[in-house]
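We begin with a single chain expressed as structure tokens, specifically the form predicted alone.
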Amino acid sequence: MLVENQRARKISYPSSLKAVLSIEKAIESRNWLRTWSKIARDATPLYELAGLAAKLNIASVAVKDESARSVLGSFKALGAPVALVRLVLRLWPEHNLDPRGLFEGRYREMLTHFTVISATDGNHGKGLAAAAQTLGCHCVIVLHANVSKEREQAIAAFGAKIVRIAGNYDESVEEAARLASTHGWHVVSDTSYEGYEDIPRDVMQGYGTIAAEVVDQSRSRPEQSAFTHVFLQGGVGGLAAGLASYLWEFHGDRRPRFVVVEPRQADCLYQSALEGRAARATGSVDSVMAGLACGETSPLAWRFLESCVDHFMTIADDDAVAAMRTLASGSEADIPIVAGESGAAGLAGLTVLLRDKQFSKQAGLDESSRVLLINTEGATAPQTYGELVGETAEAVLARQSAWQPKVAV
């Protein structure tokens, strides 16, 4: 399913939005994160997949590989840690804390009685738990019924206390808020709600690091983007807002076309486009794309997406699995890539659109299109990855390490 967003405009980045998310703050967050031992100091790879582009009959396909961002295995390593540090800075302004010092664990004794909590589908909770462990505070993570035991164990490995509920993601968000209120803990969530926007804003600002690196690596200029289309994963909308806002501010009215992709049964952003407001999903929400299985749009994220995302679309779980296998396979021209269920969603969306001439035309896709995809995660659930792809992540990475591009004679 594809819907064109009639509210999207190619205009200069509004000052009202810049006051919330800006390139300046994204760069500041990027510089802080470089001091954290769990983050790679260098930019993650931006791979050109010439073979895939030729197969799809478009000019180029580039994949920004966030699986290499950190030991956490996903882009979420950029959001929760920045939000946690900014929260601590706001709570103790009189201490003149050094953000880099927080990431270096220099204030652990001061934070020993401080507790943060969040609901998660997996990756956000792991990012928050890892950051809390570094800073020296306590972390509680609320998991809903559809989060796998494998993901639970990965979060617990960073010292978080796990609370399980029987409901879905949105109910886990409510439970986290209830527990925080009862115990005096602080919620560090990636989704906003009434009266709660500062921390989700900080999470989204952390994601700007990805866009900053893409601009550098692709040698984009304000007057000309290296890409005609950028496919972004949905979820509650935080990632899409964080990246789209940066690229919109950088390129202004010459920004690329943005397409947001989400699971068919977790279509909250698609429904938001139809209704013209932050809306809820109409399906069961449960999806193999665990990181995108969100039932309610973040109102703060929607404030950005409603004006710049040109198309919203939904895909089936099978589309994501097929895309995972495509990226894992590689070719003589394309390096193999480990992409998790949510990480492959952008390629799945692109492939679905290109299979349908009407959808392709509506999205402005043709043989001259230059497409950017974001692989938001690696094999964050290794057992699930192996079952879906038919090959372990380790085997794919071994082929990646040994891969050499075919050289024309």
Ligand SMILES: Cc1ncc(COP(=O)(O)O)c(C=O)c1O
The other form holds:
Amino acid sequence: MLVENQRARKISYPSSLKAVLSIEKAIESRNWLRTWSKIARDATPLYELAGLAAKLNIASVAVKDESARSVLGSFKALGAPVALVRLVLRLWPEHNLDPRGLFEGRYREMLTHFTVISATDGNHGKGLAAAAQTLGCHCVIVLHANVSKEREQAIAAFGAKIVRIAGNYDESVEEAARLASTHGWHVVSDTSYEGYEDIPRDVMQGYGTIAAEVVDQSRSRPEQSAFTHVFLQGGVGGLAAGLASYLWEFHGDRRPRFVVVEPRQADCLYQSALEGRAARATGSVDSVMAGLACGETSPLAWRFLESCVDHFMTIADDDAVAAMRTLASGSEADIPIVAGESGAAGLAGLTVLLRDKQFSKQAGLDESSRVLLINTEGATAPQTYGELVGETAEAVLARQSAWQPKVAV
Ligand SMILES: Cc1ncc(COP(=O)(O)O)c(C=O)c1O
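Just the form predicted alone so far, so send over the form predicted together with the ligand.
What follows is the entire complex, opening with the chain shown before.
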């Protein structure tokens, strides 16, 4: 399914949005994050997949590989940690805390009685737990019934207390809010709701690091993006808003086309495009793409997406699994990449569009298209990854290390 967003505009980045998310703040977040030991010091790789581009009959495909961002295995390591640090700075302004010092754990004693809490599908909770462990505060994570045991263990490994509920994601959000108000804890959520925008704004701002690196690595200039199309996978919309806002501010009316991809059963952004306001998903909100299995759009994210995302589309679980396998297999021309279920969704969306002449035409995809995809996670659920791809993540990584581009003689 594909819908063209009639509200999308190719205009310069509005000042009303710049007051919320800006390149300036994204760069500040990036500089703070660099001092955190759980984040890679260098930019994550931007791989050119020439073999895949030739197969798909487009000019180029580049994959920004966020699986290499951190030990946490996903881009979410950029969001919650920044939001937590900014929250602490807001709560104790009189202490003149050094944000880099917080990322170095220098204020642990001061924070021993401070507790943060969040509901999560996995990756956000892991990011929050890891950041809380570094800063020295307590972290409680509320998991809904469908979060796998291996995702739970990965969060608990960073010292978080786990609360498991019988209900779905939305109910876990309610439970987190209830526990926070009962105990005086602070909710650090990646999604916004009425009266709760500062923290999700800071989470999205952290994701701007990815766009900043892409601009440098692709040598994009304000007047010319290296890409015609950017595919962004959608959960509540935070990743898409964090990246699209940055690239929109950078390129202005020369911005690339943005395409948001969601699971068919968790189509809250697609429904938002149809209804013209932040909406709920129509499906079961249960998908193999665990990170994208979100029932409700973040209204704050929607403020950005409604006027810059050109197309919203949905994919089937099988499309995502096929894309995981394509990226894992690599070829003589393409380095093998470990992409988790949600990480591969961008390639799945691109493949679905290129399979259908009408869709390709609608999305303006042809042999001159230069496409950017974001692999937002590696094998964050290693057992599931092995079952779906038929090879362990370690084996794919070993092939990645051994891979050499074939040089013509
Ligand atoms: C791996 C992965 N990709 C993409 C997303 C989507 O991000 P958002 O919910 O901010 O739209 C998530 C969300 O958890 C995720 O875990």
